[in-house]
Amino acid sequence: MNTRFRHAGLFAFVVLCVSAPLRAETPLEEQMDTMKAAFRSIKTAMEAPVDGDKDKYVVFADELRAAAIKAKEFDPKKLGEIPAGDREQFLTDYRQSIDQLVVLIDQLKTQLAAGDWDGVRAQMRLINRVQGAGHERFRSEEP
């Protein structure tokens, strides 16, 4: 039985260290995706929210808005699709874009602290549409 469980274990391990490099994620979808996984990690606590918990919450928020601030750092892949000409409009319009989307985060940040469930959900709506609308405008449709 012990045996059977190192096989599996050993299987998953293989399985993991293959994978990997096929995501071959840029180090701007990474941090797109820590913050995917923050942004959900307070959706699902939206839907029972524990006002002991409020620490916790924030801290997902902390993790939102590192990430937003690291993704700002890095170009997006469409910059190669954008004419010479107006590349640099198109950086300052994304790196703005984040900006504002961190001034979003912590107003979230302090919402979540403050126990304001019901203004937590309206800014992660509108959040939502801010990331939406940067998504739409910024990211590539390359795969």
Contents of the next structure:
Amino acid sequence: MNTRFRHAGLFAFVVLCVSAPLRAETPLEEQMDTMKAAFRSIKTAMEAPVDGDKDKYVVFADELRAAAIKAKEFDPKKLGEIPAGDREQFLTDYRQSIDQLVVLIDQLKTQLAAGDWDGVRAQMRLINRVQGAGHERFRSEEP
Ligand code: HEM
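Structure of the form predicted in complex with protoporphyrin IX containing FE, given the form predicted on its own:
So here's everything in the complex, that chain up top.
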């Protein structure tokens, strides 16, 4: 194999590695990916929470909140599958569901700041439920 081929192969490999975690196709997916990372950080932290790290956990929740606020600005892909006459209601409901999520995140922040770890775990279950319902209703099944 000549050197140019080897370099091209190496370049392709590096591009693939770098782009793999960035699979978001839409601005909304990008925010959802950020939410996923922040939520996962809190979940991992709650396996063995440390009182002295409360501030760090609140920062994760702030990241989750900021991404949720941004997500509200974007239209879900599924909007294109909704009959024209129902689209306004679909968007109103979508934004209301994000608002509901933000209320839950604010409560989560209070619990994290207070070191109420059991409360945090229960709240994360509630957030999981809102996530599940949100995805069921507003996420397209199309790839
Ligand atoms: C903490 C809560 C949530 C997390 C961690 C989360 C995470 C995610 C992830 C990882 C994706 C896939 C992104 C991709 O394929 O790149 C996604 C997609 C999506 N999520 Fe969420 N989600 C949450 C809550 C919600 C809520 C409450 C709603 C609705 C109000 C929602 C609506 C959607 C929609 C519509 C998509 C498809 C993206 C599009 O249409 O462009 N999610 N979410």
